[in-house]
Amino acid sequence: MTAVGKSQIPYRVFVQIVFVLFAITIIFALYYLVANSIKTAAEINVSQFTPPKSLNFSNIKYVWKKADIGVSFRNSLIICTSGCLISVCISLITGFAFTFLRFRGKRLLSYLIVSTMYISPMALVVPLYLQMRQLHLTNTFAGIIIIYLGITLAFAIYLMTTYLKAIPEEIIEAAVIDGCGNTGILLRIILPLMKPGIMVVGVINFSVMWNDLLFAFIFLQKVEKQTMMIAITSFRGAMGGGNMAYIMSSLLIATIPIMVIYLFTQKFFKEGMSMGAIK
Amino acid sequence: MKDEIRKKNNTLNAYLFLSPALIVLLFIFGYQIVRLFWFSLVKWEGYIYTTEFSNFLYYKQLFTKDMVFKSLFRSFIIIAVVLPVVIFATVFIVHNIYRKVSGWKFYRWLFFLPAIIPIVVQAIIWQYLLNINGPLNTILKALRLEFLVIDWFGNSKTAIFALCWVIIWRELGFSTVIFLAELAHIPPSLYESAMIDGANEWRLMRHITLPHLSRIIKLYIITMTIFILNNLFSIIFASTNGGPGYATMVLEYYIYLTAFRYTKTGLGTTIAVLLFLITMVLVIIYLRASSKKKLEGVF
């Protein structure tokens, strides 16, 4: 290591310059978001670079109450939490069947499920919209949750199976010999072992649902039903070039939950990567 | 005979476990795709479809619309810009993180962050950062680089590149994680012995890291192509709306406008069929490339 180190100083400097420049774009973008949502409009007019003079949460309070951000935040939380829970349960039992049960059509079915991951969402929107309107499911949480289940399931199942495969076959065999049925194996043996897998799948599902704009925009057109992503886009449209502090506050509120969830579950992602489950 | 019964029971049992997922997926994907094809073949009156065969009316219209092929071509421009940049940058990043340059832990953590910021939030922030009076142009002015002071998203020549930059910035977070996981299979001794032979870092990157990543790069190119063709709606909707003019109009966005804004639902679904078919070809290529053994399936 050390012998080569010296001759490669220009290389090391080059790497650091590239990395620092890219790091600056990330840090600055985040700084810009946080600082400008705390600053007053007058402060922003002076400069977009300076840090805020004082901690001032009035912008955030204002958009929460006046700009329907609070309502949308609540809607998003309800939709994403329940959607995510259902998606985790379904993908767990599906993954269980794919990993531990033998059945006909397994290979074909796995291909079909994986291919739904890549189907153009825009191709689904028109037929789905007419379908949901017929079923009176537009502007309802149930309707959007069914759609979100559809778009998250394939990846969730794929990820669950990679975690389930890591469970040693002997444990399952021992349980079968002890007379444990499929449901018993799933609930008493697999569930406790699957905590990391469930967390990772859950977080990914949650963030896919939280970040979605297309389906929420088409299927939830009433203001009292809209989600966070729709709220911030239409708020920005309504404000135009207007008060930037308000717009940045709304963006900050939309970012915080996903950041917090990720920071709390980070260790599960790391474990997952080291066992090669996340590809 | 007994064995036969057990097998049958097991299949039945397995499908019991599979049924919730299959019902949802058949309803959201299978059934709707069938309807999509059907909708492209019947006559439409505004948002209302009839049961009358349209004699391929919308397919004929599709081939007379310049915008369909122009916007498809635009997607391929974006792919041609984004893919090489992301792949070269990712190989460079993961090589140096894997070789533990100073601060590698911090960089690994930081470079992933853009991947978890909601895509809509990113699109809006970058619109501000690249605005004519925004931070980037302020810095450029201070550096006396006035000729570079451009309203990046508002100028019809640069808007598509501003869009590419947002995609690249976000995508590097994901690609770094994926490529790093693949690199974990390389024994560090491989690098050490090459270094004893006098290879420098560029050569290690070129002759050890890159060949080890070739499989994942191949898969990544296909998935990213599918992604760029199909998943740019939210970025475009939150930033340029396909403009200025038609500078960032991609096929996906054109389908949305045709079906929902111009009330030409028949034509909209027909363009959607085209996009669906292009994507399916790519998916088949992907599935062929990804399964190592033919009989194994995907899981």
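Computed from a predicted structure; not experimentally measured. Numbering follows the first chain given and starts at 1. Here the rigid core means the biggest group of C-alpha atoms that line up within 1.5 Å when the two forms are laid on top of each other. Compared with the form predicted alone:
The Cα shift for residue 27 between these two forms, taken after rigid core superposition, is 2 angstroms or larger.
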Contents of the next structure:
Amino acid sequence: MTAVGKSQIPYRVFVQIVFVLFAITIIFALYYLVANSIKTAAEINVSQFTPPKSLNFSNIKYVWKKADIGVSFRNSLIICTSGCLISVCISLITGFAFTFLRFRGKRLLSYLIVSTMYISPMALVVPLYLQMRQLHLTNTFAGIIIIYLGITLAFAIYLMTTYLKAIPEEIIEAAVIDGCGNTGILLRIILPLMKPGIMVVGVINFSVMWNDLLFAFIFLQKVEKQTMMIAITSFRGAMGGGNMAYIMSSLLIATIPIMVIYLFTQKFFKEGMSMGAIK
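Same protein, different condition: the form predicted together with its partner chain was shown, now please give the form predicted alone.
Coming up is the bare chain, nothing alongside it.
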């Protein structure tokens, strides 16, 4: 073994230890969440860390039906899925234009879009609310979706452009020679090659929209329009933090979509992260 190889051993050991500790932390958090979701209130009062004596799904059923978590869950799915699909489509088309098309002011426009990522969302709350109220878009799914698009599009375009730059220009030039137009190139060539990148952008955007509380709390004040995060916050306040089983059950329901999405897209997610890292 060379001297360079020996010097890297402590670093590799340190990295492995960090990852193991990180994995243990995540596993423990999941165990704590699931265990306390299926415990009775009496069991939680005795100990929050011991395993449940039996599987008790009455807490989950209660928060889903009686506490209207199911309605908020449906609202969040509609908002986040719609916003995510629109964001991916717009960022893919915009990234394709910035990468492969030639037009005046392209570099300046790309810089302006990227620069919006440095604007704090907190600074946009008041002007956005005034504008949305004038347009009668408060307490509507369309209004909150527009806001989420404004928040996530800049980063989505930046990521999509980065992934598109990893595609060899020779492929695009060959398609042009064969008589393929921009629409054909985008649908027949770019789209199949960009599946990993699309998955990365989609998962990130969905997670941001799903976990948002600030904008949803301000722009969706009607109970029937509230999202999952608002419902959990309101539910916790209504229960006064006393019934830990109900709170844990609502949090468990909120984590299911993100976990399911990652489990089904982790292969594409890893490939997409690799594409961006290589470029």
